[in-house]
Amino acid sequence: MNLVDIAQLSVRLGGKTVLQGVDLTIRPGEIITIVGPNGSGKSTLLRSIIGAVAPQDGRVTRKPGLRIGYVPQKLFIDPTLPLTVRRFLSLPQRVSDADARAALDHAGAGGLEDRQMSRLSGGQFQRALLARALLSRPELLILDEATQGLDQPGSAAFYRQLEEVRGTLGCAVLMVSHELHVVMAASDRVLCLNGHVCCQGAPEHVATAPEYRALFGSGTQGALALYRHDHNHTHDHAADPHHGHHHPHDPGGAGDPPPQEAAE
């Protein structure tokens, strides 16, 4: 069964309609990226899925007992607070050393247990947050612009790690991203949001959609081409805009710089 079914979701915040008539289905194991301009309702949609925001109209139906892992956009930790990565993983509930090691390994952060959180690089910090989200063995992993502040190689390396997480743990991944130049490589499906769903589908379909071009222009097209998938099949988008196909990815793409963060 589907993990999440959203039908005609509308949300009002502070007297303003933030989302209107949104439909979205999240299937097991797929990677979906939400893109859109500032104020388009991306974070509100995530919060609606988690259950932190109540809809005004429509419905959000979650699979019974759905396990969700969440990686926030940012997390401030007082640099004067002595807090190791291992201790961070046990807040607020203690986890075993074996579970902590497994989560860090899955997040590409193995060996960081004794490092101070305040001494981690940007990429390492995000991987620690990812490890913490994986402790619940999520069926759905949600990330809200988790690579904000990372450079392009660091972002590309983090997205590749998410693909490995999906491949290893089998969880679906739903992420908001502002990085149009790398987001296409990591996604099975892209949803373009601006208060409503402008368009959605396979990455190469959305990249050429008029609605997408109206929001982001065509100047990114050359960069997107560097990260586009190699497909060995075709999609009938008109018949099935919510395609559920899984296919081999080329996460780095031609011209991808070396993942500096991954080597740290």
Contents of the next structure:
Amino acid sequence: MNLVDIAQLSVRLGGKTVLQGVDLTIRPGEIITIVGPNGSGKSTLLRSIIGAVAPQDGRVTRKPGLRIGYVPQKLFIDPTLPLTVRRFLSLPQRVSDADARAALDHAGAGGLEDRQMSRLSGGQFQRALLARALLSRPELLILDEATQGLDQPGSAAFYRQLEEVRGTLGCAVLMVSHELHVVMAASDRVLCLNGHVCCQGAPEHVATAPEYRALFGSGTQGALALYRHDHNHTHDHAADPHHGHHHPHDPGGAGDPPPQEAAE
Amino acid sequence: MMFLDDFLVRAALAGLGVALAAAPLGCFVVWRRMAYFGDATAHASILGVALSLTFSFSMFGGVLLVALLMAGIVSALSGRGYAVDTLLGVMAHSALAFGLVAVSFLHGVRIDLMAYLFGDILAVGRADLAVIWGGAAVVLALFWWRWSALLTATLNPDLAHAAGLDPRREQLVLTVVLAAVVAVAIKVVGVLLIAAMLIIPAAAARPLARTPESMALIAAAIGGLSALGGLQLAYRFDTPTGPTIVCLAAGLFALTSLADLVRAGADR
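Show the form predicted together with the partner chain, please, the one above being the form predicted on its own.
After this comes the whole thing, all chains and molecules, with the earlier chain placed first.
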């Protein structure tokens, strides 16, 4: 059974249509990466999946009793709230010390139990979030820009850890990122989002797709994602869910090789 | 229950009950930055006092009703044009003013307004004690039951959603608890100082705590100490009891903050 089925999802926030006609199916064990410029509705899509945003139209169907591990984009902990890493792991479900230690080791954050969350470095903080998400034995792990604020080696290390975690847990992973050069190679499927699904497919396929090029440019070998997006084209999803349409200002260069940096 | 015949014993028990109920709530008020919300709810409750005196029903019920109404209206109106603090300012002070005006219409009933503004812990009777400890028990039971969910929702609403919790429901639980604590505490510290009993012990506990639970426990200890010590000081120096309790709590806050500063200096 599919973990999540999204059909023709539309979401309006504050009078603005953020998502329109989005279809997405998440199957057990697959890794899906969502890419898209700022304001393209990536986080809103994730938040609809966890049930924090109500759809205006369409359906989000979760497998009954689906266990989700969620790593938010940014977690602000008020300085007035004292919170050790160990205590954080027991929210909302209490976990045993042994489980907590195992999860921290697994997430690459071993030995941090007694540290205050507010005193952790960026990388340690993200690993603590990951450890907490692992403790619910998730069938679906959702990460929203999990490496924001980490430098490139830090992000690369985080994604290596993530791959290892997924290897042992076998859970599906849905993540949002703009650091394509780091994450893409590990993904089964990449979804290019800009309010609607622009294109999707295997990483190599998307990297060479004209829609992807239009969103992120091509001159930097994927090392730099450009947030420039001004086309207001419409897609005819019924006719061809992938690339049946033409972008008038396609920058071209569709023959460039896909980014390779991720293949380390 | 002979010992309850002594008004000082009743006062001490009343102070302890309020301190216990206020401590965990005060922590959430501090963590969620709801200090002004607590203040507004408390100020509005004088209208509840006026209503209950006018229509002669229980003061606890009147205050609870107005506090809930106040919290409900603010939640409903927030996010519709006015900033929440503006909204709270309008609501709180209007309710306080309407309450004071309404009280002045009450002929025939002689009421001591000061007793409601600043509390009158020495006049606590057996029935008041029952209300205070009953209310405190309900508040503590609610916290015991929802603690983890409340904490998760306070940390981040999306984390709560992902764990299958509804942050709005947890917000509602806190609103109800706040109304109950205000209703319970009005006799002890009065409308103007209830927020102080929420915030000061929690703030004083912060530098000493490493986990949310220890912060709530330390806040309860500091609140209890302030209540008992303040009572004793007020008795000895013949000062108003409610304000004396708050002064002592403020002194403890200054102490723990200072200790924290010294410790941070030593770390450097």
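Please read these numbers as outputs of a predicted model, since none were measured by experiment. Positions refer to the first chain, counted from 1. In this text, rigid core is short for the largest set of C-alphas that superpose within 1.5 Å between two forms.
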If the two forms are fitted on the core, does L169 show a Cα displacement reaching 2 angstroms between the two forms? no
With a threshold of 2 Å on the C-alpha, tell me if D78 counts as moved between the two forms once the core is superposed. yes
Cα of R94, core superposed, displaced between the two forms by (Å) 2.9
